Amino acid sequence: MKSILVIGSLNADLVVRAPRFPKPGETLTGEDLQVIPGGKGANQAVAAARMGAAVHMAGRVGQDTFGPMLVNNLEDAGVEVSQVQASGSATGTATIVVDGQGENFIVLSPGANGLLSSQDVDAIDFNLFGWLLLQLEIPLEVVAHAAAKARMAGCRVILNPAPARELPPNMLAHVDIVIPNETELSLLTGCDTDDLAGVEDCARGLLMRGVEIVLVTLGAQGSLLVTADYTEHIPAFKVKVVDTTGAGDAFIGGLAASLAEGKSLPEAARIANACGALATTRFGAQPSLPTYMDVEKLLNQ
């Protein structure tokens, strides 16, 4: 199995459950605040490690109480953390409200994630890795630089373009697989994603920009796999949803681990669907990420 490198964010998730989302100016009483390890980068690293992959994490935390908690949690999950540095800024945080249906809304404070630099990327030997996972919770120029460096070293690049934002024109030429949700896909392409046909058209627009594979996450509808040669809709697994936080990260980590293990793309996408579904059945981001045994049990049902 080829090792996976994740360059991305580490956040302390400040999570509160409420019966519904508040209206502007309204105060609601929620449950007790929970502090849970998160950040898209760290979530995806843990997700891949729990699926049995060899994973290394590169990123930044602050010199506060949250930083050691996040690093220790990665180590406990089996992620190698020598490229995670402590900075003078506060550790990144995500304030998350989860409603009675398990849907969430999130406000990010980047903190130390915003201090990750291209010099940090240059210190990494990409020849040691087969796969690179990237997201957009760190500076965009660092993401673009990492993708280009990885491609030069022959490392396959997976980009999760979240949170949704516009990308530099040539950045996707250094990306092998893009994994957006419908909102992110629409922002990247400027086209309509109201139905599967629209999603496929948008995805093909990304293929024209140099991407080899587009895998769109569709929530309860599963995912849509689009390449130059074929399109496949992969149905979702039916589960009882408790909290959707981290489901997309579970999907991406599961996909990367499966591809690193040598599984075919359609098989890896089905495993990723199972990972994402299982993550919605538990509360929190990293605590909800499934193990290989969890996923195998769901696949065999």
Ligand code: RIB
The other form holds:
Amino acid sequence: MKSILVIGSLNADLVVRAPRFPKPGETLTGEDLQVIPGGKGANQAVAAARMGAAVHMAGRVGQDTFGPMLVNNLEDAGVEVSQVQASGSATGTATIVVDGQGENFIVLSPGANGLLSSQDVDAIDFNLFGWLLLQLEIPLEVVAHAAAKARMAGCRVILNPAPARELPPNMLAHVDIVIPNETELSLLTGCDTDDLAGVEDCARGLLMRGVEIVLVTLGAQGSLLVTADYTEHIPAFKVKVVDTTGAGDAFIGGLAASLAEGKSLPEAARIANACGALATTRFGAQPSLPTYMDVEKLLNQ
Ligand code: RIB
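Could the form predicted in complex with ligand RIB be shown next, to go alongside the form predicted alone?
Next comes the full complex, this chain leading.
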């Protein structure tokens, strides 16, 4: 199995459960604050490792108490962390409110994630990896640089364009697989994602920009896989939702691990759907990420 490299964010998630989201100017009382390991990059690394993949993480944490907590959690999951550096600033945080339906809203404070640089990327030997996973919680120029370098070394590049941001011109030419949700897809293409036909049209717009595969996550509707000559809607698994935080990351980590293991694209997408569904049944980002055995059980039901 080829190793997966994740270059991305590590956040301490500061999470409060509340019966509903507050209105502007309103104060609500929620449950006790919990500090939970998160960050899209670290979540995807842990998700792939729990699915049995060999995973390395590159990123930055601050020299505060959150940094070691996040690094230890990656190590506990079996992720190799020698490229995670501690720098002077604070560790990235995500302030999260989860409502009674398990939906969330998130405010990011990038901290050390914002200090990751192209020089950090230059220190990486991409020949050691088969796959690179990228998201957008680190500086965009670093994401673009990493994608270009990985491609030159023969890695397959997966981009999760989250949180939604405009991309630099040509970045997608260095990406093999893009995994947006509907909001991110709409921002990237400027077109309507109101129904499945609209989502497919938008996805085809991304194919025109040099991407080989677009896999759109659709929440309760599952996901849509689009390539030049193939489209498949993969329905969601029905589960009782507790907290949707990290579900997209579980999906992406599960997909990467399955592809690295040599599974076909449709099979990997079905496994990714199962990973995403299982992550919504538990509270928190990294604690909710399923293992290979959890996923097998759901797939066999
Ligand atoms: O995708 C979920 C993640 O987004 C959270 O863990 C939070 O850290 C934010 O980065």
